[in-house]
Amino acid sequence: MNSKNAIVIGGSMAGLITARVLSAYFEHVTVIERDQFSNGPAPRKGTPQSYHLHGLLAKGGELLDHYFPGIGDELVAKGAVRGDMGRMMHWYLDGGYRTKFDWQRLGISMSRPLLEYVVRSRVAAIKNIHILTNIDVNELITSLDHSRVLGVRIEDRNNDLRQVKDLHADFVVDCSGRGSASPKWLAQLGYAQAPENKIEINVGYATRMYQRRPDQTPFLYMITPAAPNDKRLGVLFPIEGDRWIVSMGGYLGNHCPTDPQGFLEYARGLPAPDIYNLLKDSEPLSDIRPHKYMANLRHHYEKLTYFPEGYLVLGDAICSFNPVYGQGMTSAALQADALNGLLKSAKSLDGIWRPFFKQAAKVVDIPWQLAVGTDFAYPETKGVKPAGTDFINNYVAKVHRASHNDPVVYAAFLSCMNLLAPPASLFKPNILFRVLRDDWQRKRQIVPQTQLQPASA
C-alpha cells in the first residue's frame, strides 16, 4: 500500500485514536477539529458531555495502553485514581450491594478532559501527525463520478477572513461524532442512506464537582435503577485534583434538578443513601450542569452496497449509545483497532470500506445489545425491540441479584460490561447454575443478607 496523506475529521477520542492508527501507514496524517484546544485539560464546546462523569471500560483501557504505552501511569501521575474494579466499586442495585472481590483488573477514574488532553498530547507528539483547530469541514472533495473521496473542503475560522481551501488526501475518516455530516454528504453525492436504528429513551442527568477530603476513601459509588419501576440513578467517582464528580439523573424524563437544593434532594431520593451522605457534607466546586440524551442512534453502513472509495466513518458517527453505560470511547477504540488490523494486511485502500464496516458492525453489536437491551427493560422505550429482549432482561435481572453475594457471577458480569467477554458468556453452564441457584434461594428467603448494608465513605 503506497499512500501518503490521510485526514481525520474530528479531534475527540475517536479521532485521536484513529490518527494514531493511521500514523503507522501514512506519511502524513491531518486531524481537523472545529474547536480550539486549550493548553491543558478543559471541557470544550464541541463535547458538552465532557463536563460530565465518564467511565473508561477495561477493554478501552487495554487498547489505550497498547497504542500509547504507559498512558495509565501518566494519568495516575496527573491525579487519576486507580484501583481494582472488584474492590473499588460500591454498587447498589435492586435491593442490595454487589459483593466485593479481587477482580485483578485495574480501573482508572479521571475526568474526560484529563483523559482527552493526555491522549491528545501523545498524538500531537507523533511527528507525522498535524492537528488543525478552529476549522470547519464544509464538504467532501470527490472524483468527477463521485466514486472516490479525494479530500475535504475546509473553512478556517482562525481569523476574520474565514479562508476556504481544499485539503487533498488518499484517505479520509469521519470521526466527528453523533452530529456527523456524513449522511448529508453521501446523499448529496447520490449514495443511498444507510439504514438507521433509533431507540428513544429520554435520559437526562446533571453533574457537579465536589471537594474530596483526605478522610474520604476514593471509592466508585454507583446506584443504578432496577427497571421497570425505578428510573433514577446516581454515579460518583473520584477524579484528579482531589475532587469528586457526581452525575445523577434518570430515564424517560426523570431528570435531575439543576438548583443546589433540588440536586441534593434528588440524591436523598436515590434508592441507596451513599451519594447523599457524601454530598451533604462536601464542598461544591462547580455549577450544576445538565445533559440530555434522547435516543440511541445507529447507522448501518455495513448494509450499503455502494460507498465511495477512500472514505470511512468511525466512532459515534456510526453508533452513539445511551451514555449511562460508558461504552462510547471503548467502542471507538475497538473500531480503530479493527481498522489497524485491516490496514496491516491491505495491499490497497480500494474496497477496504466493505470489511471495515462489517467488522465495525460486529464491534458495535455487543455494546448495542447491552445498551438497547437494558433500555427496553422500560416498556415506555420507543423503537424496534430485538426478539428475545424480555427473556434476556429477565435473566440479567437475576444475574444482578446473584452478584450481591456471588463473586463468580459478578466477575462474569463485569467482564461482559467491560467488553472483555460477549453477553453470551453470562449463559455459560457454571454461571447459569449459580444464577438459578441464587434465584431459587431467594424465592425461599435463604439468601445471605451480609451485602445489603450501605457502604461507608
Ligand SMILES: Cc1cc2nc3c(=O)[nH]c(=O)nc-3n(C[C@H](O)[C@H](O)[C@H](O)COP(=O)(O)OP(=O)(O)OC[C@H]3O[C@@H](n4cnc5c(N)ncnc54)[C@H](O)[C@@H]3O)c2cc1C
Contents of the next structure:
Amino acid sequence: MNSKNAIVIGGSMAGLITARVLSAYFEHVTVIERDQFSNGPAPRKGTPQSYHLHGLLAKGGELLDHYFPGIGDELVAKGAVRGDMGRMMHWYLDGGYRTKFDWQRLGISMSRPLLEYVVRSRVAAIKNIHILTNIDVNELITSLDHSRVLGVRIEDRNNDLRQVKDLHADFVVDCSGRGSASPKWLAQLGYAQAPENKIEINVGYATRMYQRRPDQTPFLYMITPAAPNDKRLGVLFPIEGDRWIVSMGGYLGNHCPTDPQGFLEYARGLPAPDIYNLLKDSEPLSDIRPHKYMANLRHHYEKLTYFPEGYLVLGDAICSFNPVYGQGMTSAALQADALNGLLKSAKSLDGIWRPFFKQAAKVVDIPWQLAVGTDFAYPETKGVKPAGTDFINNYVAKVHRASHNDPVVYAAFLSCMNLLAPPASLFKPNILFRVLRDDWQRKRQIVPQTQLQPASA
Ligand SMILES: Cc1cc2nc3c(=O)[nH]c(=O)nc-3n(C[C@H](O)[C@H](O)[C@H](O)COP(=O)(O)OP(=O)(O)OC[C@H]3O[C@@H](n4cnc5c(N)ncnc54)[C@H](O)[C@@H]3O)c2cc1C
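Having seen the form predicted alone, could you give me the form predicted in complex with the ligand?
Full complex below, order starting with the chain above.
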C-alpha cells in the first residue's frame, strides 16, 4: 500500500489511537480537533465526560500498552494508582461484597484528562502525525459522483477570519464521537442511512473530586445496583494528585443531585456505606458536575451496501454505550486495533470499509450485549430487547452472588467484564457448575449467604 495522507476527525481517545495506527501506513496523518488543548491534563468542552470518573478496562490497558509501550508506567509516574484488580476493588452488589483474590492483572486508575493528555503527548511525539486544534470539520469533500471521499472542508477558528479551507487526503476517519455528523453527511451525499439501535436508559451522573489522605487506602470502591429494584450506583476511585473522584448516578431518572447536601444524602442512600463514610470525612476539591446520558446508541454501518471509498467511522461515532460499564475507550481501542489488522494486509484502501465495519461490529457486539443486556434487567428500559436477555440476566445475577464467595467465578466475571473473554465463557462447564452449586446451596442456606463485610486487602 502506498498512501500519503490520512485525516482523523476528532482528537479524543478514538482519534488519538486511530492516528497512532494510521501513522504506520501513511506518510502524513493529520488529526483535526475542534477544541483547543491545554498544556496539561484538563477537561474540555468537546469531551464533557472528561469531568467524570473513567475506568480503563484491562483489555483497553493492554492495547494502550501495545501501541504506546510503557504508558502504564508513565501514568503511574504521573500519579495514577496501580494495583491487582482482584484485590483493589471493594465491590458491593446484590447484598454482599465480591470476594478478594489475586487476579494477577493490574488495573490502573487515573482521571480521564490525565489519560487523554498522556496518550495525546505520545501521539504528538510521532513524527508523521500533526494535530491541528481549534478547527471544525464541517463537510466532506468527495469526487463528483460522491463515490470517494477526497478530504474535508474545515473552518479554522485560530484567528478572527474563521477561514474555510479544503484539506485533501487519501483516507479520512471520523472519530468525532457520539454527535458525529457522518449520518448527516452521508445522507447529503445520497447514501442510505445506517440502521440505528437506540436503547433508552436515562442515566444521570454527578461527580466530585475529594482530597485523598495518606491514611486512606486507595481502593476502587464500587456499589452497583441489583436490578430491577436498585437503580442507584456509586463509584469512587483514587486518582493522581492524591485525590478521589466519585461519580454517583442512577438509572431511569434516579439521578444524583448536584447540591452538596443532596449529593452526600445520595451517597448515604446507596445500598452499602463505604462511599458515604469516606465522603463525609473528606475535603471536597471541586464543584459537583452533572451529566445526563439518555440512551445507548449504535449505528450499524456494517449493514450498508454502499459506502464512499476512502472513509471510515470509528469509536463512539459507531457506538456509544451506557457509561456505567466503562467500555467506550476500550471499544475504540479494539476498533482501531481491528483497523490495524486490516491495513497490515491490505493491498489497497479501496473496499476496506466493508471488512472494517464487519470487524468493528464484531468488536462492538460484545460490550453492546453486556451493556444493553444489563440495562434490560430494568423492565422500564426502552428499545428492542435481544432474544434470550432475561435468561442471561437471570444467570448473571447468580454469577454475581457466587462471586461473593468464589474467586474462580469472580475471575471469570472479571475477564468478561474487562473484555478479555467473551460472555459465553461464563457458561463454561466449570463456571456453570460453581454458579449453580452456589445458587443451590444458597437456597438451602448451606453456604454463608454472602460476604457481609468487605474483606481487607
Ligand atoms: C459520563 C461518561 C462517563 C464515561 N465513562 C467511561 C469509562 O469509565 N470508561 C470508558 O472506557 N469510557 C467511558 N466513557 C466513554 C468514553 O468517554 C468514550 O468512549 C471515549 O472518549 C471515546 O470516544 P471518542 O473518541 O469516539 O469520542 P469523544 O470522546 O466524544 O471525542 C470526540 C472528539 O471529536 C471532536 N469533534 C467533534 N466534532 C468535531 C468536528 N466536526 N470537527 C473537529 N472535531 C470534532 C470533539 O471535540 C472531541 O474531542 C464515558 C462517557 C461518558 C459520557
